[in-house]
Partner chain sequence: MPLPLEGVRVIEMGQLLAVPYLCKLMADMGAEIVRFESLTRLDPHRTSVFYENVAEEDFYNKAANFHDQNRNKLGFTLDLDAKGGQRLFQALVAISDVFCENFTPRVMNNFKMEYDDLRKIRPDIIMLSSTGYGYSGPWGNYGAVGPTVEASSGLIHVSGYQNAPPVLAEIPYTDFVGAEHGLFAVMSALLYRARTGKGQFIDLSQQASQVAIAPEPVLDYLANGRETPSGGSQDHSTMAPYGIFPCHAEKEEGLVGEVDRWIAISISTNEEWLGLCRAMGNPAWATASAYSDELSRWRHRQELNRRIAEWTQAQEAMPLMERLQAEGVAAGVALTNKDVLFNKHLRERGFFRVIHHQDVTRMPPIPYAGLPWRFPEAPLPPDRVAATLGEHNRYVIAEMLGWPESELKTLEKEGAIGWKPISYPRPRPVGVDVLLAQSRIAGYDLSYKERIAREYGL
Amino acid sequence: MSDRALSSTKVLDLTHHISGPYATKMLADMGADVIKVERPGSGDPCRALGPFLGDDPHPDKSLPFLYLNTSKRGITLNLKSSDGQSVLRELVKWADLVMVNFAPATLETLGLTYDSLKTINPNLVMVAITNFGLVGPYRDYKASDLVEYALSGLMYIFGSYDREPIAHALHQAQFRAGTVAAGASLIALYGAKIGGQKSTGNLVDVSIMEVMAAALRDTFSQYTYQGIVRRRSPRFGMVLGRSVSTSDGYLIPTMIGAGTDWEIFAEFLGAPELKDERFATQEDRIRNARELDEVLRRRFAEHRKLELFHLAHAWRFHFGVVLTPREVTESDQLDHRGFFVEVEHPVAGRLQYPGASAIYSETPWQTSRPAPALGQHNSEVLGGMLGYSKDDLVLLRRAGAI
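Output only this chain's structure, taking the form predicted on its own.
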């Protein structure tokens, strides 16, 4: 097997929760040597984030933590202690990249600013993920996924116009920020190596608010160039392009594709009533949207979702299916491409994880090890890599530094 794409890249992971660990997971699964640093005792707060395997709130059974920290080595380090800071400086010298997602004020308190770290390693690339960026009037404000959606403007366009705005479920802003941070870190590392100038390091400032706001590209353009404020859609007149009930779930029907003719669409659906003069033109269909919705909902409810999905593509309509989590894991498409992987964890056992979102022919993606137990690699990293003796490690542990 060829070396993986990032096998020569060394990453010091000082992140926690979701955004930072997801970014470093992406690098680790592509071969980077990622050393994850956790606080002694409690570790990454993500270890307390459910759901837990078997509903057992064990720090090594948090499903988000297990997924977000594959392929990494894990150590404990008290960044507030002088001994911990001493070990940290050695790790910063070793690293090509340091990833952090502490609040800006915390970075300053811990001496983890880019200006501080580049005195230790002038060639260092540092990526900082924060809610609103390292500078600006909001830089010290706290935020959640919902807050990021709201302040980015993205939330304004989701939901029905006659209801309150909504956001996507779970931690989408965090995962999106992690994806951007991983890509940005590679750009910075690549530029440092082949940019044609002597490397002096780089600070990458990733604002989650800006990451989410960037998703409003067409919405911003409409306002900037035309003064149009895009709003949420009404709940009626939008069956096509929205989820609709079938006999066994939900479908996403559209008129997109080769067969955009309304007459052909009516024949495909076996619904001669769609040829009524009330629906003859696009203007008629908008004017009679409520009646149209009733016809479409009744017809779609007569079919099974996958049956109609495959039939639609045979007619060259671009339909989608709302799959349940179980149906996703059983997808013949994902199975054919080997998307899901199984990882054996010493505490959690053998679990199935989402795999790579891209396939590399020469530098394959691979989950090389399960998420580390708390402090699992202290001896390997501090002793074997940095040269600390067993007695040194005992003293560091007694002092609460590891």
Second form
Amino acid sequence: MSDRALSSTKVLDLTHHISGPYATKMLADMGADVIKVERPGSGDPCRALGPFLGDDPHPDKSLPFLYLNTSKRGITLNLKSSDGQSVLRELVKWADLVMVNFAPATLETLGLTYDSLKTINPNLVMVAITNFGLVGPYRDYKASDLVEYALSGLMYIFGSYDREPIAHALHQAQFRAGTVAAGASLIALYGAKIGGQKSTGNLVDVSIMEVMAAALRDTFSQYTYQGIVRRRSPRFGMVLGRSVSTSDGYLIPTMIGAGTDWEIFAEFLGAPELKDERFATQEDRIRNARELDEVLRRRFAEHRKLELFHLAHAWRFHFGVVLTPREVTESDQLDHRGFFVEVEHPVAGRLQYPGASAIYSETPWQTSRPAPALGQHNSEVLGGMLGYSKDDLVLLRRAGAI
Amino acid sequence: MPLPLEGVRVIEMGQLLAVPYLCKLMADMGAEIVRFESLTRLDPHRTSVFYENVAEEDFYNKAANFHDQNRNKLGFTLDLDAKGGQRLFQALVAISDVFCENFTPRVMNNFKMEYDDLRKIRPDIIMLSSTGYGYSGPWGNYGAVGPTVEASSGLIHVSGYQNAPPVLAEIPYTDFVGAEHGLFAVMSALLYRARTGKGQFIDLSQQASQVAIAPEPVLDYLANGRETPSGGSQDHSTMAPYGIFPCHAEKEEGLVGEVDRWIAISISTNEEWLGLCRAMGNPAWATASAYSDELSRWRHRQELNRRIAEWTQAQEAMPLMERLQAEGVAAGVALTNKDVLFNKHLRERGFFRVIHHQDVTRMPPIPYAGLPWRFPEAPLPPDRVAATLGEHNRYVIAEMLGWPESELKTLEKEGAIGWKPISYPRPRPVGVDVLLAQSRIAGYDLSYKERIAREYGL
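Now that we've seen the form predicted on its own, could you pull up the form predicted in complex with the partner chain?
Let us now look at the entire complex, which starts with that chain.
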């Protein structure tokens, strides 16, 4: 295999579900050697997460699991057994980076604290993803994506003014925490290896609540600068910058773009009634938002979404178009980037997955192998890499350690 | 102790959000960010949300988002249209490690700032282009902002209320998603360069980044041909009860306007369900067979949610959350921007970082959102406030490039650098009372300054 961006990086992946596995997938797809550790028996709970290929809840047919664990090798290890702990110590010695996403109390129970791991490997970088961070009054609180949206401040402003607030569907908070953890782990590795920082300062504490709250930054400034308490979408004036119906779906019209003004916008939309003095300035448009919305809604309903989307960009208005997941898979732009990639898996077969978020000129993103079956690389890693004998492996298995 | 990214020099050419946010994360971790701006096309972050909602003559040095995003960076002006602008940019490239930009390919080509142009000057340069849809392709020159990418990723279609138009997140959500992926990309390239001496070009698509973290419906379509229905925010495929429940809304002292109160509750195990029942005082209805196991609760989730809402609506939100969490239930109040600023957990973790402003801005110290990570063993030094327009022009030209002082005057005369925006109208902020009357905000606090000073000990 050619030289990859992270070829020389050895990662011990003690994560499960979504956030940690996405972080280590990012590392693995860029060439890091990632060893994923699952508990013997049931494995990563993500194996039970749908949707499944053919709606068959088989542990090797969870589509999120297959997607999140490409390019990794997989072993099983019972972290609660003493034999498992001694294998773990060997792996910690081997690794440059260990990634965890257990709850803080579980980390302590399992002995997975930075203080204890650094005595095994003083150069280790440890990245911990937790719901609320390793310290603080909410440390042991429980959370889901929904709860993280609520406590970060995003939920309260998300939705319609007079309705209950909402959150994005899917698992956005966990995926974003994984993305952030992947970036932070490389900052720590860079500091330790190139910045010459050496053995101290290599613990990274990623709190999902703070990943979310960091993106609410301008709402905090609205309070600190103006005393404003934000709420959800206003009742009126919701057309520009938000969604509007067309004859066949939804557009996100905006006024943003090169050298645009209200008159040009009216011409582009073929709506001379927008040149009325009630809509002349930004303040007029806020004051007369209800009337403005009526005009805009009527006009947009005359168009088809993709036609008007492309026309808007020809006028250099930065419009958006609401695509369905099917339309995403059929997008000519993503196709041009070769975004969807095929991976052959021994059980799930040949499937397409989302691929590279970025195209690199020197070190291309690529999947080097499909997601591992449970314990697939036990003998390769424990036997080949760590030097355990065949007899040792039999004993470890009998003891329930692997 | 040195910071992890000390010694890395980055040129930042970005407006609004994605690239400036990415560079903010690197700046806080010790990278030297040379941010340059145009005097004729001001960063929109300099033109809105001013201290005390007043746009004074020097408004561009007093804008909230600008200060939030550009702490710990060097502020430099550079007009590429002007004579001397290109010469200055090329000299900077020659001494930098990374160049990050978020303009369309059309702009980069016009100014001869594409990767092939740059690597003639500095062969091992790393260049990150962050665009809505990518650096080439049929949508390559389409400008984008957060909401438009959120729409084109499929996320918005599957989110939202049932049987209602799509709803956007009210923050430029995908700018953050793009920046977070961009940070990973730049760091990967820096590690590779440290090992091999080779730079590279990174073409980041915000749309692709967002699809990568919203894969479930796309995977379901690709593998099973199934199309996920729209409006899926209020339901979960396995958890029940699951939802956002009303709470009793107390009138807030000093607030003009009204804050409604909501709590998010999600139950994924039997143990958590029993915890919720205990918190409710084990009502008789909860023991019905319709709610006895996970599958039954999921099947009867609508009536279950209705019963829970009846219980929550008489409760005060924060004590309710604490009671539920004490019973092992995942629950969280939908906090307002003000609540988060004063939240005890974030306060204790030092999430918000107080920045002391320069005297010329006549602004007091103000807390700003911090980083999404902590390096607990390597505490960060105090932040440097964002630069006023052109504050580091002299430093960059005289100290960093080592050019003679006379160059400053020449470049200023040529219009390549400056200290004031050129013929830029002073913005007219809309009053907070107008915003409230038009239902664009929940309200405003009359004593916010005193409250912040008190809570943060300023």
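Numbering follows the first chain given and starts at 1. For clarity, a rigid core is taken as the largest C-alpha set superposing within 1.5 Å between two forms. Predicted, not measured: the structure shown is a model, and the values here were computed from it.
Item to check | Shift of Glu267 between these two forms at or above 2 Å (CA, core fit) | outcome: True for Glu267: a C-alpha shift of 2 Å or more.
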